[in-house]
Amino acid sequence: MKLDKIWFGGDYNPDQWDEKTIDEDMRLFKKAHINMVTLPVFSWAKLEPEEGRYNFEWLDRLLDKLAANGIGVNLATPTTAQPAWLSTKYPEVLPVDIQGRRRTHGMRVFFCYNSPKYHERSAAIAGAMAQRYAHHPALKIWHIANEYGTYCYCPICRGKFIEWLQKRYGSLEKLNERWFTSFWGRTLYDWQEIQLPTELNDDYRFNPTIQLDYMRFVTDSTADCFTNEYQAIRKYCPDIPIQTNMSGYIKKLDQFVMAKRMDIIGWDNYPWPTDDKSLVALKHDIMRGLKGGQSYMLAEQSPNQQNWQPYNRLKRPGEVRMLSFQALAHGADTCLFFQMRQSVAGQEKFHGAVISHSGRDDTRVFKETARLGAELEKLSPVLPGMRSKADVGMLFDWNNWWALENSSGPNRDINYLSTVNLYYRAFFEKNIPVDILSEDASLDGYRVIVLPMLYMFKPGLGDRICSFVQNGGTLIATTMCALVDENDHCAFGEYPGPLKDVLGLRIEETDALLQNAENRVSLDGESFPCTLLCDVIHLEGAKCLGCFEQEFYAGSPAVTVNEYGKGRAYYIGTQPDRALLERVVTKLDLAAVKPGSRDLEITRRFDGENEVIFALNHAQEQGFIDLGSTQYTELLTGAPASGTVYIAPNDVGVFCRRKDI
C-alpha cells in the first residue's frame, strides 16, 4: 500500500479534555502541521459503559471536528484496555501469570488472548465502530488494540495449547519424538498430561522444546486475536488498511507471523539513551523486512523524554528530528508520536508530548515539532511508497532468538539481538545497506548473506544456503551457527551440521569465556580481541585467515574462508570486536550508497528511476557526502546539489533525483 502523504501526528486522548481544550488543540495541531491522530486507544470503558450499550456520540463529534480541520484519523479499536465490567462479569478474560496467579482487573493488555468472551466482546465493539465510521471522511486507517505481548497460562490457554499441538504433530508419538521426552523420563501417554511451561513446573527453563512451542503458540494465538478484530472491521471496511503497533521490545512475539495478518507494519521506537545508532537503524530495517521491503509506519516515538526508563533523559535539541529522519531513511512513511497532549495524571503524566502541561506553543519541543512537520510536507510528494535496495541480506529469526537464549549453555551472556547488531553495524558504519530476511525469504539478488548466530536451521535452509554460495554468493557464518533443527535437536554428527561442507571445516568443541575475559585473534599481521565463545576448528578445505593467540587451541583457526563452487564462505568462530569484523567486511569489496564522512549515515530509497538519498550527520562536527556528477534537489531547501555537499553537525540532507523536480 502507498500512503497519500507522510502522516505526521500521533496518539491523542481527547476523552481526557473538555471542549475548550480540544478546540485549542485543533489550532495547535494546524500550527504544528499535524495531519494524523491515533484514537481512541484506551476508551473502551467510555465507548461501551455496559455490555452491548454503546456511547459513540462524543466520538462522532470529535471525528467531525478533526475532519473539518483537515486532520485524518488512525482509528483504534480500544480493546487493549477492557472495561472493569468485562473483567468483573467474565473473570475468565483475565490472564494467569507464569506463577499460576489469576490477575485482577488493571493495567493494559491485561487479557487472555484465547478467551472466547474477550474475542466475542472485542469483535463486537470493533464491528460496531467499523459499521458506524466506515465512510467517515476522517478515517484513513484502522489500528487494532495496542502493543500485544501478554503471555497467559490459564486453563483456556492450556486447552488451546493441547489443540495447537495436536494440529502441529498429529500424534503423541510424534510429539514425544519432537519434544525428546525420553530425556529425564518425560514420555507422555495422554494429551491431557501436557502442562503449560510455568514456574510451577520450571518447564519454561528446563524443557527448551516445550518452551519454544509455547512461544510459537502464543504468537499464533495473538495473531488469531488480532485477526478476530480484523475480520469484524473488514466486513464493513473492505478497502481501508488495518494494522497494529508492535512494541519496541520485539522479542515476545514472532513478528514475521504477525506481519502476515497486517496490511502495513507499525512499530513503536523508544531507544534508550545508551543505544547505538546502529541498533535503532537495525530495528527499523527489521520492520521493513517483515513484509519484504514494504514501507512501514513509525507508530509511536516520544517527542521528548520517556517516563518509564530509570533515568528519563531529555531528548537534546534536534534529537527527535534526527530520529524521525532516520526512520524515514530506513523505510517509514509516517512520523507519529506518543503523545499529542501531555496527560495531567496517571502512569504517563511525565511522558513527553507535543503539547506540554503548559499548553504553550513556544516551548522548545513544540517549535521543533512544528519545524519537523513543515519539513515532512516537503518530502510528502516524493517519499511515500519508495523502497530500499541492498546487496547484503541478513537472516533473522524469532524461533532462533527464543531457542538460542533459552539454551542451557554454553554461555549465559549470549545475546542474539546484540550479536545481530554487531554484524549489522559493520555494514552500517560503511553505509552498505542491509535487508533483514526471514529464514524462508528468497536469497536471489543478494551478493552477501550473513547468518549471525543462526543457531536453528529449519528444513531446507542448509540446501538453499549451499546453492546460494555455489552459484557465486558470499556467506558469512558465525559461532553458534547451524547447531540445531526446528525442534532444538542438535545436529546428529559433526558441527556445523548442514553448513559443514560449504564452510569447509568441522567444529570439535566450543570454549565459553568467563565474563569480561577475552582471547585474541591474529589476522593480517594484527592482533584483535575476541570474547564470549571460541570454537575449536579443524579445516577440511577451508583456508585459515586468522588464528587464536591464547589457550590450548592457540594457533588454531578463528577466522576462515572456503571457496565453494563459484562463491566463498567465511566463518568467524568467536565473538569478534568491531575492528576485526570491519577487517572481514572490507574483504567483501562492497560499495557504500555514496561516499561520505565516517559519522554520516547515508541511505537510499527509490521507485524505478527516481531516488531519494538521506544523509544524517550524527557527529558534533561538519560532515560531507559526495553526490558525484548527478544533479539532485535538496528537498528541505529546494537548492540544487551535486558533488561534495557538507552537512552541519546533527543535521540532515535529503537529496532527490526526479524528473518532475
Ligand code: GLA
Second form
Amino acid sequence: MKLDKIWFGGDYNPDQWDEKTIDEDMRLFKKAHINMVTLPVFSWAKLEPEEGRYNFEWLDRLLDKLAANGIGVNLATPTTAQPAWLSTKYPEVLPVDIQGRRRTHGMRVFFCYNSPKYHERSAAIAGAMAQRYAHHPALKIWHIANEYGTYCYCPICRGKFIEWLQKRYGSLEKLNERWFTSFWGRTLYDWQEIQLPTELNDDYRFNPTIQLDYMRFVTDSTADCFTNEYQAIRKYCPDIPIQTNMSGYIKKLDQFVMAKRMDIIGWDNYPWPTDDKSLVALKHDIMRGLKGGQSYMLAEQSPNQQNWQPYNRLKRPGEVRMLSFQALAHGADTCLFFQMRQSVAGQEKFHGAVISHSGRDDTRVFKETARLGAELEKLSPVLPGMRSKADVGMLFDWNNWWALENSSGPNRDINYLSTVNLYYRAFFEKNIPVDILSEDASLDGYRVIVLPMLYMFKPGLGDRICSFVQNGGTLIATTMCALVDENDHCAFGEYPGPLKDVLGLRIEETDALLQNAENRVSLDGESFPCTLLCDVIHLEGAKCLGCFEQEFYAGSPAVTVNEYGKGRAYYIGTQPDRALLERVVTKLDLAAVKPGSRDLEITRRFDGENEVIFALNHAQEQGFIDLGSTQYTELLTGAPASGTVYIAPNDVGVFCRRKDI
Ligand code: GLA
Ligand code: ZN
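Condition change, the form predicted on its own to the form predicted in complex with the named molecule:
Full assembly next; the chain just shown is listed first.
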C-alpha cells in the first residue's frame, strides 16, 4: 500500500475541548500544515455511555469539520480504555497481574486480551464505527486500540493457554518433553495441572521454556484481539487500511507476528535523551523489516519533551525536525505527534504538544512544527512508498530476545537490544545500510549476514546459514550464537551447534566477566578491550585473527575467520568494544551510501522512478556529503546539487534525482 502523501499531524483529543477551541484548532492545524489527526483514542466512555447505546453525534460533527478543513483522520477504535461501567459490570475484563492480583478499573491498556466480554464489546463498537464512518470523506486509515502490551494471568488466560498448548504440542507427552519437566520433577499428568508462570509459583527463576511459551501465547492472543476488531471493521469497510501503533518498548510482543495481521506498521518513537542515535535508527529499521521493507507510519513522537521520564529535557531547537527526517530517511511515510493540543489536567498535562497551554501560534514548538509541515509537503510527491536496499542483513528475533534474557546465566548483564545495537552501530556509523530480517526471511541478495547473539536457532536455520556462506556470503556470528533450539534446549552437543562447521571451530566453555570487568583482545597489532563473555575456542579449520590477552585462556582465539565454500565466516567470541568491531567491519569491504563527513547520517530510498538521498548532520559543526558527478535537486531548497555539498550543523539535506538519469 502507498500513502497519498506524507501524513503530518497526530493524536488529537477534542473531547477535552469546547466548540470554540476546536474551531481555533482548525485554524492552527492549517497554519501548521497538519493534514492528519488520530482520534478518538480514549473516548469509549463518551461514545458508549451504557452498554449498546452509542453517542456518535459529537464525533459525526467533528469528522465533518475535519473533512471540511481538508484534514484526514486516522480513525481509532477507542478500545484501549474501556468505560468504568464495563469493568464494573463484567469484572472479568480486568487483568490479573503477575503477582496474581486482579486489578481494578482506572488505567488504560488495562484489560484481559482473552476476555470474551472484552472481545464482544470491542468488536461491537469497532463494527458500529465502521458501519457509520466507512464512507466518511475524512477517513484515511483505521487505528485499533493503542499500544497493546499488557500481560494478563487470569483464569480465562490460563484456560486459553492450556488450549494453545494442546494445539501446539498435541499430547502431554510431547509437552513434558518440550518443557523438559523431568528437571526438578515437574512432570505433568493432566492438562489441568498447568499453571501460568506467575510469582505465585516461581518468583525469581521461572522455567525458561514455560515462560517463553507464555510470551508466545500472549503475542498470539494479542494478535487475535487485534484481529477481532479488524474483522468487525472489515465487515463494513473493505478497503481502508487498518493498523495499530506499537509502543517503542517493543520487547513485550513478537512484532513479526503482530505485523502479519496489520496492513501497515505503525510505531511510537520516544527516545530517551541518552539514547544513541543509532538505537533510534535501529528501531526504525526494525519497523521497516517487519513487513519485509514496506514503508511504515511514525505513529507518535513528542513535538517537545515527554512528561513520564524522570528528567523531561526539552527537545532542543531543530531536534524534532532531525528525529522526523531520521524516520523518513529509514522508511517512514508519516510524521505524527502525540499530541496536537496539550491537556490541561491528567497524567500528561506537562507532556509536549503542538499547541501548548498558552494556545499561541508563535511558540518555538508551534513555529518549528509549522516549518516542518511545510518542508514535508516538498517531499510528499516523491517519498511515500519508496523502499531501500541493503547488502547487510541482520537477523532479529523476539523468541531469541526472550529466551536469551530469561536464561539464568551465564551473565545477567546480557542485553539483546543493546548487543544488536552495538553491531548495528558499527555499520550505521559508516553509513552502510542494514536490513533487519526475521529468522525465516530469505537471505538471498545479501552480501553479509550478521547474527548478534542469535542464541536460539529454530529448525532449518543452521542449514540456510551454511548454504548462504557456501555460496559466497559473509557471516558474522557472535558469542552466545546457536546454543539452543526453539524450546530453549541446549540440544546441539558441542557449541556452537549448527554453526560449528561453517565457523571452523568449537567452543569448550564461556567465561562470564564480572560487572565492569574487562579482558583485552590483540588484533592487527593493537589491543582492544572486551567485556561480558569470553569463549574458550578451539580452532578446527578457522584462522585466529585476534587473541585474548588475559586469564588462563590468554593467547587463545577471540576473533576468528573461516573460509567455507565460496564465502567466509567470522566469529567474535566476546562482547567487543566499538573500535574492535569497527576493525572487523572494515575488513568486509562494504560501501557507504555516499561518502560524507563524520556524524553525517546518510540513507537512500527509491522507487521505480526516483531516488532520494537523506543527509542528516548530527554534528555541531558543518559537515559534507559527496554526491559525486550525479545531478540531484535538493528538495527543501529546490537548488541543484552535485559534488561536495555542505550541510550546516544540525541541518538536513534531501537530494532527489530521477533514477533513470
Ligand atoms: C504513548 C501513548 C500516548 C501517550 C504518549 C505519551 O505513546 O500511545 O497515548 O500517552 O505515550 O508519551
Ligand atoms: Zn486474562
